[in-house]
Amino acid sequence: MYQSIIYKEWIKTGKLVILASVIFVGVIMYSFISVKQILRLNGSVNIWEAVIMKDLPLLSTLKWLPVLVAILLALAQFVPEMQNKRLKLTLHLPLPETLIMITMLGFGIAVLLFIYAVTYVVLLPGLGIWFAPEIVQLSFYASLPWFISGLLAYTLTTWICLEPVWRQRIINIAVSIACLSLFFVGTRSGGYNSFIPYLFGFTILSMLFPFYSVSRFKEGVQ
């Protein structure tokens, strides 16, 4: 039964996942080309100095991409479930409702984690060709809040989609925007380092939000 749920989620999101993967590949290639071009025009010494002394971002092209992909994935998964209240049929599968929701959410989170992890596995060693490990590490910590925010955006968008009352959806949207804005506060590289565990902890906690919306849906809240 779990395989059937996962297959259903893939049918809804497969094309989007492939497109998102292609976009990430394109952005990674663009980042490499951009860095190589900057190094060629300005020289390694000047760029290293700009990164260390002036906080020049190396991965700024990725800033909004994790959030955008996560929101689109959640919409592709759960908007169809709310059309004509199809979620009722899904929840009547011969499985506990909690496990059904965990499987659906787990699918989306697993897809995002895979894409994000592959991005880092390719991008960071690639940057290591031109930059010292300290600079690569700095870029990793500078971009990590963007990828964590992608996971949060997924759970919050799911929470919004599954909410049965539009008035409450608007409130959820406002809360979600406020929460996500915490991940994009302008700061120097390393400014988020001590705060990352709290951001990650809140992201894990947010995975409970969709279950609240499902509970309201089951109760027929108007």
Contents of the next structure:
Amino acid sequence: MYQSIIYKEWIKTGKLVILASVIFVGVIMYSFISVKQILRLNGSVNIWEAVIMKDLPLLSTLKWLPVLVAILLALAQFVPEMQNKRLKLTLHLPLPETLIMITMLGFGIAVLLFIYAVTYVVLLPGLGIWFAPEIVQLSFYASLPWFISGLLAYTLTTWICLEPVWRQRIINIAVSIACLSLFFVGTRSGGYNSFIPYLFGFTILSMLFPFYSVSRFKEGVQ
Amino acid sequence: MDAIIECENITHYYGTTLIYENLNFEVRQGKILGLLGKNGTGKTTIINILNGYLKPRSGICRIFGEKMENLTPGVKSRIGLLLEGHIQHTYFNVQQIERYYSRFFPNWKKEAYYELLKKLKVSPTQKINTMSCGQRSQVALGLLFAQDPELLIMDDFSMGLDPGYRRLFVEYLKEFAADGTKTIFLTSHIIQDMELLIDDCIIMDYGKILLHQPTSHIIENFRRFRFSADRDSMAPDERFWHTERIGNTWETYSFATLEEVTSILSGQGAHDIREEKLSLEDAFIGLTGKY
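May I ask for the structure of the form predicted in complex with the partner chain now, the form predicted alone having been displayed?
The next block holds the full complex; its first chain is the one shown before.
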């Protein structure tokens, strides 16, 4: 039965997931081409120096992509559920409502984790061809908040979509923008390192927010 | 017969507007009960309360003995739900939606769904969001028949349907309920259709139930009486409903017999009293008023 819910989520989001994957592949290729080009034009020594001494970012093209894809995925999954209150049909299925929601959220999070993980698996060893492991590690930590923010953007967008009252939705949007902006404070690479566990913890906690929206939906709050 | 649906003392407000106060009713097994009321009397509200999608200010509803806000998966599998406007997951196509629902219900009758859809001349790969309202209604009905639930709850099933599709819907529902084991609770704002279908009828007014009676009792006993009287007003009487003057003629509605009505009204100067049989729609208007 849970496979059926996953099937439904795939029908809603399949085209978007494929498009997002293509975009990520494009951005990864662009990142490689771009790095190779600056190395060719400026020489490895100068670029290594710029990365180490002047904090030249290597993965800045990826900055907004995880958040953007996460928001679109959440919208594709949950806007159709709220149109004409179709969520009533979903919650009427003969399964525990909490498990239905966990399956739907789990699908979205699994898709994002898969795309993000594949991106890292390709990108980081690729950078290792031209840069020392320490520089690759630095790039990983510099980009990690962007990917964690993608997961947070997904749960917050779900929280907003499932909220039944527009006035409360607007408050949720404001809170979400404030939360997400924490992940994009301008700082030097590694500036977030000590903060990452807290960001990750908050992201895990935020997975409960959509359940609050569903409980309001169930109560018929207007 | 067991009560499949029980509602006790339901009181609900939207803001400060009272929708019901101490609403009580039950639906017994094998009955087709129609909930009739003007717009805004809370027909959809009661469906939402019943299914646990709205928490009333006070009171409790039970379906198959379980409280509405905590229906277990076992009970949900015994209930077929049709939302107002035949809402379904329209991003599926005809085949996909059948495949999706079939996994949830052990007694799924695939052939019942496709039997109904054969009449629609739609391809198995046609998306539901490209269908007309009538076609979507048949998809929704086909899915309910395939589920084969013990209880069908249908909110305004006739909404958006042309007369042909409405009649088709009613005929299929009658067939579905023919063996007497299925219970149907439905609302509709087109009352002609209900007359062909429902055993019992609840007529709602703002804030309360006006009447809960077998449909046959209403059709056989509720009458319109037209009469002449040289007066500007008639004395109020609880046996009469919506007495009003239209031009030179008066009309009133009542469950009383012609003899009783004649005896009451003659004392007020009424003459030429004529009794008229009513359809359910006319009876509804007589009970709830035109305005």
